[in-house]
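In the block that follows, a single chain appears as structure tokens, in the form predicted alone.
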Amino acid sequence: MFVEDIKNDFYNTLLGNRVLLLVHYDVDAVCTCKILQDLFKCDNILYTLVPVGGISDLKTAYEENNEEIKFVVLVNCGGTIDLVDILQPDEDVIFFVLDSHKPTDICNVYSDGQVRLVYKDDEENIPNFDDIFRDDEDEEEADENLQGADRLEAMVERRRDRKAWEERRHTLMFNYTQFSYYGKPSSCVALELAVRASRNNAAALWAGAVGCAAHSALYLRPPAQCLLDAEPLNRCLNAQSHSTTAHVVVEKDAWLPLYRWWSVEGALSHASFFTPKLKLHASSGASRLRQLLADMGFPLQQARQAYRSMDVELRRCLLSALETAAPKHKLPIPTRPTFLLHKPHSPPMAALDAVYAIMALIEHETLPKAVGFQKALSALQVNGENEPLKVGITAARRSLEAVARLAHSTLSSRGLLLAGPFNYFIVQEGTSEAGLVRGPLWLGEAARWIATATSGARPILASAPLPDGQCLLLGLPPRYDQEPRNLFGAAFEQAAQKSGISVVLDYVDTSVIVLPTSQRTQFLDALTALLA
């Protein structure tokens, strides 16, 4: 069932109770968790926080922490599965689900109150209850009152109706579940709750801004929908008073990753939406980049040093130089309205940079995932020195460099392979990139880079090695930047059933699976036959 009033039916229900907070490993979920943590702290709500990476983690976390717990809040997990069937909770346990992954499981939608969905996305075309669920007991009782031929005729008619209903149900459920996609960022919904509770401070606004930027930067939503998602946040920003303390603003800025923490040349060389069109993997790529900098009026010496050490005049004219030079090279304009965090005596912090820093902390090459998650939460603080953010930015630079190397080597050595209806590439085990591009966040970034470099008209599969002879497989839809609905989740499941390969469908995002490396070729053959 859907919650009608987010404050009274959701938040006020938690007051005075102990809460189990289960949060998925993604940027939007971290931002949502940060907002909820601050709200819980203000109202003295006791909670247990457990980050989860998939359905098995979710089940384990609930089983280990459900003692004396009557309220469970799930952030970006649990919405797409039948929670009651998988977790087998006591009848008095209530689950509040705040999940941007779609489509929502139909059993959660029509739950009698044990599963409560905090937000309903207008894009979800949910089938009617009577079209999905049916009770035949009343009809059977009516048939018992008939005799002879009338009873036989009634039974035949009932079976015919049942078969027609099942066919309609199958068609409806297929249409409802064939694509996986993302709804409104959960952090925006949490921010609306903070506004209703009169606690929309700078920390909540910044977390909401980073969550919005994540959906835009990772192309989880169509561009026009991202603008609509950010509208409530923009209203809050317009209403805030710009004091001398930390505050969030919307300003036109360069949509280049980490350029304030890097060099202009470094940022231009590692922007996944922009750099692939320069074709840096080709022999003439470096000269194209130098020509772009020349047209911007940036000497190489200045472009290669740290942004903060550049000439002040060059820093001031960066945006106008990009807007002037990009069209000459038939490149997209790399400037757009951006959320910025302004703090006293500190340079502005772009929400895009925070997105990449959090991604790097979540999928850090050396930190345990739970430690990286806690550091990602700390990276969202708006006051004082932020050491976790600096760690994340350093790690993000290494990861972006690994993504660029992987993309360049794949494109220059013809590592992008054709398999009928899709292309695919494989991160080779033992390479320097394999340790950094091993999770779905950074592997997805590499897939988007390669898709952009090859026009993006065909779907792409990306695979990376995992321990114990396993590998990760991720699917990216065609023209992901305009319509990111993904059919690979349903396709993976069908291919696994037809091929008999032991595929692990554990990720919350169904377009990401794990399978044995030895059976990857066989699985791709089955997928090719299915989609051909």
The other form holds:
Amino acid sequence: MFVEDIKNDFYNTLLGNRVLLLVHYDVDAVCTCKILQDLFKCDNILYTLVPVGGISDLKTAYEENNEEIKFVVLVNCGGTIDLVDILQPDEDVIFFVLDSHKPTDICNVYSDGQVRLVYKDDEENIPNFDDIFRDDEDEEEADENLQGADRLEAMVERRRDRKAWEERRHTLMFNYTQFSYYGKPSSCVALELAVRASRNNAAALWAGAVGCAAHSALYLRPPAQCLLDAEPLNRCLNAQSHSTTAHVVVEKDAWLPLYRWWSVEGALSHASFFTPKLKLHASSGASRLRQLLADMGFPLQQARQAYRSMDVELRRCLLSALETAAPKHKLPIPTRPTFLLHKPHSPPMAALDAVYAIMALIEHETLPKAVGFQKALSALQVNGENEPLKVGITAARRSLEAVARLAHSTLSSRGLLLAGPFNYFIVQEGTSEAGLVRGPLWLGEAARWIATATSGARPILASAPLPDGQCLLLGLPPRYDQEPRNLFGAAFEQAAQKSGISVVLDYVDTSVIVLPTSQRTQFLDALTALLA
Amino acid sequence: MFGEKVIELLKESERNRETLDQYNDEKIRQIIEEMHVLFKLNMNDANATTENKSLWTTVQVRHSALERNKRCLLAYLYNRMNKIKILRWEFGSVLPPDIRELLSDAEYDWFSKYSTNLATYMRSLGQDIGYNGIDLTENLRPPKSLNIEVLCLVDYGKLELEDGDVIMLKKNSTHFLPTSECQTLIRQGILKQIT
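Can I have the other form now, the form predicted in complex with its partner chain, not the form predicted alone?
Zooming out: every chain and molecule, the one shown earlier first.
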């Protein structure tokens, strides 16, 4: 069931009740959670917040915390699974689902009020109720009173009918579930709620901006859709008064990760949509980068030092220099309108940088995930000294460097293997990158890097080692930057069924799975056979 | 000289404005004795001197000394009473034994009566709006917010709130709870306040 009025039917229902907030580990979810937390704080709604990593986490978190709880809000998790079936809740428990993972499970859509989906995406082609569910009982009763041949005929007729209906249902469901993809960022929906509640302060806007930037930086949505998603955000930005306190603005900015905290050369050689085209892994790569810097008019000495201490003139003309120099090298133009946070007495902060910082905190090399999650939440604060953000940025630089090293070594040592309809690469255990690139977020970044370097026309599978002889397998669709619909979710499931390998389909994003390392080759073979 | 002891008493209590001293039984007894002596001397002189007016000045001086002693003693007791009143708000109805020793019996009686009165008053509050009394001693200063955000640092288990709700305190879960419920747990290091 969909919520019609986000303020009255969703938020006002929660007022005065205790709420269980289950939040997935991803950037958009962290931003959404931040907005919701601020709203709850204002209205004194007591809540318990538990971050969840996957479906089994979701189950334990619910079982541990379901006492006396009547309202559960799920952020970026739970939409794609049948909640009532998996969690077995009491009848008076109500779930509000704010999930940008698609397709939404049919049982959640047609739930009679126990599961309420906060936002209805118009792009989803949800099959009609009558095509999916059918009540057979009354039909049987209806022809009890018929006699002899009539009855037989009616029965045959009914069976034929039923068979046709089942086939139709199967096709419909297949079409509906074959691709996994992402909908509008949850943080945008949460921001709309904050606007309706007249609480769209700078903190909420910043969280919304970071959520939007996350979807476009991680290529979860087609570029055009990303622009449309940001529409409510832009509306709020125009309405806000430009005060002397912290505020968010839209400006043209270089789409290079962390360049304000790095050097220009560092940022140019670690941007996953841009750098692979420079082919830095090849021996001529370094000279190509130097050529680019020369065309931009940046002396090497300046380009290598921290951006903050660079020549002011060069800093000012960075954008125009990039714009003129990039097309000469057949590179994509690395400037686009971005959200920036302006704070008094401190340099502006780009939403893209916050995305990478949060990613690095959630999948930190040493910090446990839950601690990283808390740090990520506090990294989103807009006022005052932001220590967690600095930790995140340092970690993000390390992770980006690891991704670049991994991509270079994979590409230069022919680590990208060909297997029928797809390519795949494996992060070797024990390498220095394995510790940093072990979560789906950074592994995805590495996969995108490699896909860009190899023109991106073929789907790519990436695998990273996990402890206890397990490994992570992640699928990236072909031409991920234009059409990010992912077919690997359904393919993994079928391959697992056919090969009989004990695959853990626990991630909310179905294109990420965990399987025993020893059976990886076997599984890839099964997948090749399936997709060929 | 008259009235010296009472000044000593007051100076002593003046030295510790914030804290409560031991009730100075010995000195007070001495002061009252002095007052009795003064009174007797005055009685004798007053009876003897209905005609002799030369003693009147003496009687007057003694009388003012007497009254001064009385006023100072009352001031001493009143000051102590105010301190004891504050004790009720700080410690609640049961005093720690070391503080109980500092009070005289009469003062303790007063303390119990004050305590009972306050409790009766607090119970009677807010009945018209459906509360069974309000604990006025809970927030002596207006709290900035009723609820605070806390992060759980250890696997603590279940916690029952005053309104009967049960919450599960597990490591790294965040809760938004009434301030009064968390304070003890924060002091024990189980919860941490996040801003």
